[in-house]
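The chain below stands alone, shown as structure tokens; this is the form predicted on its own.
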Amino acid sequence: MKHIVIVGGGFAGTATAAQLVQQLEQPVQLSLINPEPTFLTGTAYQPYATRLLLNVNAAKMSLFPDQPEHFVNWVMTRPQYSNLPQHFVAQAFLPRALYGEYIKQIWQQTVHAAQSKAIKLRHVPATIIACKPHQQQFLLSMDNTQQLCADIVVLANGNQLPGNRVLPDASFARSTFYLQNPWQRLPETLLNNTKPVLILGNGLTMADTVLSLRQHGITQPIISLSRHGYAMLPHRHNGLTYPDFSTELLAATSLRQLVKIVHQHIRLVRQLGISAEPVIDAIRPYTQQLWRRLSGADKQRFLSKIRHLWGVARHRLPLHIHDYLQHLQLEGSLRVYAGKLVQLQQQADGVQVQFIERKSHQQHQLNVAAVINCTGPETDWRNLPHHFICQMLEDGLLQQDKFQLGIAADVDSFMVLNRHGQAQPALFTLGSNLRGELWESTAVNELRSQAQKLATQIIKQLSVT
């Protein structure tokens, strides 16, 4: 019986096994192997923090692309949604907790799914140490000192912690009062403090923390230091479409003529009162697309001139917490700059910290209870030296993208590249590893396609093998 392992279990691992167990005819054994507390629901999905909310509305969060109201419906059967308006759910923005609890039973129905079809499916609560090449299988060490032999690999592996570059002093990360994971419960230090608490960056993870902070009751100060200091923007025009206008995109030949045409569409709507995000949504299902099209140089225009207005503009939050944001600045409980950290020093109770404007050039002191990371997911695996990836990057088994962003693969198949360049029948990628092919590869709609294919790619390998 052939063996698949798919390492991660969060949304990309579970879709992944749901589309596999719906789609095959044959018994496998099939193995999820994810650390137990980010099981299913990986970081994005627990219920740590109730008031997170979904960026999305719900009606773009279903886990089967080819059903797309399955989430909508599912919500409806639920006690406190039955009496709404199911048009009303599916724009509403729901409860992150909520949309664990429907990954949950997914993987429910696919564990009797699998049984009915003789598929011996298994989670695993382990974290890969090791993956390498073992007799035509690849032999998988855990940290819990067991082995697995697989037949096929899947690397659903998702983000990793904010990197630690940000930091003037590599040293500082074993500070107590340094958070490099911004979902992790907080230290009795921090819920006990009355200083200020730094946030590094600021955007969808600085929302969510400063949430967190304030509903388990940290009352002070919030300051949050980033490169550029963007605002981020709420979801103002829920419901409204443009229209597609991808025959220009489609037709550029340079990132310089892309985002002429892109600024030519936002003029047209900002005449009539109205703010770009239709645009950009319009632009989203063609950004892969676009993004292959790119040459090298231009990717790397976009990475140093326009990734982080892409962000802004793609990226948004719900109407009242962007409110709700826009309030504790202008009470002054939550202060944004844009400037460059200079020092992180600890103290017997926190980090004085000294930091430099961008605009003004005016150099801030100050001290704080607590650092938090949320600069976003570190990509170069070169810098996680003692991550199983790093491991497979220098044995040769994958390859970086040439941005280090992700791991090289074939989009089509989704089979890894390795460091000669060649496709790997039995080692498969998706999601976030997928950032450098793909740029926009992390979206639960991308996440879900990408599942589907997948599966469909690894049922047809399995009859060749």
Ligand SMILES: Cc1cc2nc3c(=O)[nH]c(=O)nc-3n(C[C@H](O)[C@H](O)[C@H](O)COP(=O)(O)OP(=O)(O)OC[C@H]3O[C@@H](n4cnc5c(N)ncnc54)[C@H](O)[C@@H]3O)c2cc1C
Second form
Amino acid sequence: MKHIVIVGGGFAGTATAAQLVQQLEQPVQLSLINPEPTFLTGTAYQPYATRLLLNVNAAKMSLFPDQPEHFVNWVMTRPQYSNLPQHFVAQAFLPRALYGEYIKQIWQQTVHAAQSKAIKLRHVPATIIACKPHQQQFLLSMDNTQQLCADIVVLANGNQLPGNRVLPDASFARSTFYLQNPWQRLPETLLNNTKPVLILGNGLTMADTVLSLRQHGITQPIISLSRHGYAMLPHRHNGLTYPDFSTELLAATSLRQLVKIVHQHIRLVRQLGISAEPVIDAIRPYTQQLWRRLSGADKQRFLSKIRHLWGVARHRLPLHIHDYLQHLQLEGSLRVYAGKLVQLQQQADGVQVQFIERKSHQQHQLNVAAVINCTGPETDWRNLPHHFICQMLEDGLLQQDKFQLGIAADVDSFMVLNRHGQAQPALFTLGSNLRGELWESTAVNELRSQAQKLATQIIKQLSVT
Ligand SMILES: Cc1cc2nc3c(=O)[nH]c(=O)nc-3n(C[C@H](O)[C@H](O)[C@H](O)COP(=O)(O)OP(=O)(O)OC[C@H]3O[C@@H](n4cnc5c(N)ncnc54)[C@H](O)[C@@H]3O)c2cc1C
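Same protein, the form predicted together with the ligand this time rather than the form predicted on its own?
Then the entire complex follows, led off by the chain already shown.
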């Protein structure tokens, strides 16, 4: 019996398993490897702070691309939502923990469906530490000292923790006052402290962290420091859709032309007093196509000049969360700076911070209780020397994409490219690993389609091996 191993049992791994079980007509062994605490939920859907919400409305969160109402229908069966109008629920930003429950339910259903098809489906609570070719298979080593042989491997390992490159001195990473993982439980030292908390970064993770700190009773001031300090945007025009202008977009032959077209449309809606968000949302279904058409030089230009602005326009907050953050800023308990971090020095009871403000060049010095890294996931595998993907990179089993955003792959077949650029028929990937190939490859609506197509591809591959 062939053995398929999925490394990572977050959303992408679970959706791939669900699709495989739906589509398979032959018995196989199917193992999902994921350490227990994040199994099924990944980092995104197991928030310990219940105030954290999905940043996409419920209507777009079904796990199955061909059943778009699947999530909303499931929500309507829950007692706390069943008395609400369904179209209201569909437009709402629901709790992320609720979405975690949804994935767990799908896993249970997948386990039952597998039993009825004689598919041996199991979860292995472990972390993969190495993956090597072994005869015609792959040999995977786990942190529990056990090993597995696989005929097909799917890399669904998702996002990494934020990178430490942002720290002026790498040794600060060992400080007890530093949290590299912004989703971990807050240490006790923070709870009984009056000094401010410094958050590095100014995006959605910063917003999550502010909400978590306040929910856990941490009332001291919060300071956010990022290079640009762009103001986050809310989902202001929820439900207002701008007409599809993809024909114009797809006819553009350069980044410059694309930017010009988008600006023309934004100017049009602004005449009506409406901000750019509906225009940005209309581009969203085409971003992968647009990215793939750009030349290497234009992709590089996008990454160095437009990436952060695009990120702000694209990753928005539910309106009431945005209002709450604005309120904190107005009362002065959240201060947002654009600037350059110069020094982080551990003291007996906290950290001394120095940074230079971007516009005024003013130097600031302050003492904080802790520093939390919210700068976004590390994507360059060379900075993660202990990760099994880095080992595979060194062994030539895979290569990074040109922009060090993930793994090089053939995005039509999901096959990973080896050191020589050859697609490997038994090694697949999806999700964040494809960021360099597709740019947008992390949200549920992208991952669910990838999982469906990948399952079809794997089944095709099983028939030829
Ligand atoms: C805080 C947050 C909020 C988000 N909110 C939304 C939202 O509202 N809507 C939306 O569409 N998208 C959202 N996203 C995007 C989100 O990344 C995707 O929706 C999706 O959860 C990603 O799933 P994944 O399986 O690719 O990655 P992950 O969820 O990161 O799962 C990967 C899993 O692989 C495991 N793993 C990693 N390495 C190994 C290894 N070596 N061995 C074994 N297991 C391993 C990890 O433990 C993890 O459980 C959010 C992301 C974050 C971080």
